[in-house]
Amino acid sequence: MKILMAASEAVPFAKTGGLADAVSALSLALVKLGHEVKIVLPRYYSIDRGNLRQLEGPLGVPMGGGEEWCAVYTTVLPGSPKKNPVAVYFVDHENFFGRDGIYGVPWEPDYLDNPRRFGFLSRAAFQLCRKLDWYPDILHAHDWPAALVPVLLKFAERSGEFSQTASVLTIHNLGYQGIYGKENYGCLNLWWDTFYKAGFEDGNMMNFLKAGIYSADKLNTVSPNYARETLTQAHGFRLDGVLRCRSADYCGILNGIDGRVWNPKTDTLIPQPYSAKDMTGKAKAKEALQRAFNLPGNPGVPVVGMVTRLTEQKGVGELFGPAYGSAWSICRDMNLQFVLLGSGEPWCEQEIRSLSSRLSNFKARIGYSEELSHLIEAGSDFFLMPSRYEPCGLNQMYSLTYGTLPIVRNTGGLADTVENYNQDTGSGTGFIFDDLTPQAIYNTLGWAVWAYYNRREHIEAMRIRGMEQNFSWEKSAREYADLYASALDLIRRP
């Protein structure tokens, strides 16, 4: 099949989070089954042009107020197969795409003009192609700033010469949606009768995620129990019940990890190499975190990460809020050390700050390194993710390879990859706990603590349970594949 990305970020160019992770790795996972695969993103301030190659003409888009020209330019996604490489294309808009931020800055967190900037993203898909000379069997549409793709191809493009292309929505987290005022409606170049018929209409604003999700032949989102709980009131964000309606055509896949990255049998982030059957690389993690956060180097304590973006989805209030979170009383009871990278709201940077001058035992990092992060996982003995919702969740599968055993909340794609312990038995692969709340937290962070001192040997069993778990995005890209055939089944049978 041949498949095209619409996507707003993709790594290695752009990434704010894990739908940039997402975009190439899925790709590559299929051009090795065989599928060619392009990907079309925006060319913002931070990639550099003189590293792309510039396609011959500019490219005329359609819209509101008239036609917008850019210029295109590409290059081949870093560990694509020299036969089958996936082809990068960046639409070069500078009013639009040439600033700083994906989506917004610290002072403009959305900015005002995101409905123009994401709509000509996706008209420009559309565009490209017929510059290309080069129809795609499959569009797939990821998250809301491309959500649009779906609507065009179904209300404008279906009658010509995509008429045999059949359109993916993959929803990556649906509490993000793009929901502006509809009187942007107008710069998207479509009729108004489509704002009612696409399901833009949301309250007196226009909504992308949901009128895509009405639009698009079929829709997944990044985890199987993710798909059920978005089917709900207390997941769905307002959009449970067409997402009810749209359950036949609704599924979850799970997301998977790049190996190529996210290994400790080949990761030169980390001291020293290590995997299941000899875990002396993970002693020197330990070791080497310790030193970096200024912690005693004792390999008695346990140590417990977090690598998180401080954000209310992440369950920072429950931990680190003022007179209430559990992290002072974890940290003053129990017999550990707590370590932290991240970076968000600014109470909670000014919370950690405040409980890292404070606490002997707790030390954190505001801000973001890879380095870190892969020292963080490897060197860690729990992880900890106290999510309120989490789609798929990366962190947790990155720490069951690493065998590090992650704490997390019954939620999610946190659910679908985590196996709570038996302290009868010793299964299991990390500690589980259903309400989000301090004394949740603290109960069940408590438990693993209690099972590293009195149970070491379901601890290390664990861990080797963890680590032969296979993460990998081969078995999410055959899944992938057979959804793209079902929606190209919906549409071209008679």
Contents of the next structure:
Amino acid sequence: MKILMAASEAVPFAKTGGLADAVSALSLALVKLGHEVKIVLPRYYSIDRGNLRQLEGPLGVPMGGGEEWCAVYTTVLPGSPKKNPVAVYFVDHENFFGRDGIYGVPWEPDYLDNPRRFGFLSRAAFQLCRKLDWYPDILHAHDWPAALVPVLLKFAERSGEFSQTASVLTIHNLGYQGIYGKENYGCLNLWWDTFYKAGFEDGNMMNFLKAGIYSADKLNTVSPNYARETLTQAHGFRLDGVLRCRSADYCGILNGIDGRVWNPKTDTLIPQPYSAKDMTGKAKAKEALQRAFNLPGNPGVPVVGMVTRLTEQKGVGELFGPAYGSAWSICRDMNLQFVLLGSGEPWCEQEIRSLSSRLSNFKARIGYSEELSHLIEAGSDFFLMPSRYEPCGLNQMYSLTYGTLPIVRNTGGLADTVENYNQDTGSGTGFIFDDLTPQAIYNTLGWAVWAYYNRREHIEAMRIRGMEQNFSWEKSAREYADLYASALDLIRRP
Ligand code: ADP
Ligand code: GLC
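To complete the pair, please output the form predicted in complex with alpha-D-glucopyranose; the form predicted on its own was given just before.
Okay, now the whole complex, with that chain kicking things off.
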């Protein structure tokens, strides 16, 4: 099959979270199965044109009753097989993308012209195919920034060369929907009746993701449990009704992890590789982690790690909220070391800075670091994810692979990938709690630390069990291929 991925992020070019990992790793897994995959992304300012090849001639994109022009650059996605590489195309529009930030900057977190910027990306996806004279079987859109792609296909483009093309929309996070004032609709070059038919209407606003959900031939999210949860009012972010209407075409496919990047046996960002058979490298990583965070180099004290965006989704309100949430009492009462890497909401960064100045066993690095994130995954004993909701979550899978026991809330993909510890039998791969309260986080961390000091044999066996799990993308890619086939079936059936 020929597949065009449309997305706002893909590693190593642009990343704010797991979406970027998923887009690139899925594309690589699909070409390994023999499919032909291309990706279209914006050429953000931070992506160096010097490393890319420019296609000849400009690309004209219909916008706002007229046309916007951009250049197109291309390169091969790193990690691609030589015989069937993933080609990445960048639409280079100075006015829309030639600035810092993917969706915004700290002083303007959601750029005012985002509907225009990402509307442009979706329209450009079709024009790019025309320019390349390459027409995909599947247009695969990711999250709200590309959600206009299925809408355009259904209401404007499905004719001629695109008459046999089907669309798939993957929801990586229902919490971000792209809701903007209706006055932005004009720039999308669609008729007003499409506004209603495609389900853009959202109160007095327009909603990109909702329209994508209405229009895509097939839909999925990134874990089976999150797919079920999003059909309920509690987790549906007001779109549960729309999703229930589409439930026959909606499923959950668990993300995998990129084994080239996240593998303790080959990781070059940790001091010494290791495996379940020889864990010396893990002890070395713990030592290096303690050193990197200026903690006493004590191998006998459990280290709890966190790498996260600091947003409500990740449970940081309960962990660091007013009066320090539960992190304060955890670090005060328990014999452990706590390390955190993350950035996000200013109030939370501030609380974390203040906490680390008051507690000798709590250390934090505010910022983004690929290298430190590997060291934390490898060097920690436990990895904490108290998420309010988690469509899939990659870090708990990295943790399991690195023999680091996840402590997670019973939600979304976390519940699909972690098995709770049973202290009678020693079974399980991590520690799970239900309620998102400071007390529940405190109690569960306390339980894990108790097991660390009192049930060491269970801890070691759980580590090995986690490391033996297989989270490869191959299985998920096969499920996507089936989803593509069913989407094609829908539109090509006589
Ligand atoms: P989400 O996409 O909701 O943030 P995921 O668990 O799916 O959550 O993916 C997060 C990804 O971003 C992981 O690869 C994680 O290691 C990475 N990440 C998040 N914050 C940082 C940071 N401050 N430094 C390095 N990597 C980070
Ligand atoms: C989103 C979700 C996260 C998921 C990632 C990749 O950012 O928050 O849970 O793992 O997308 O699909």
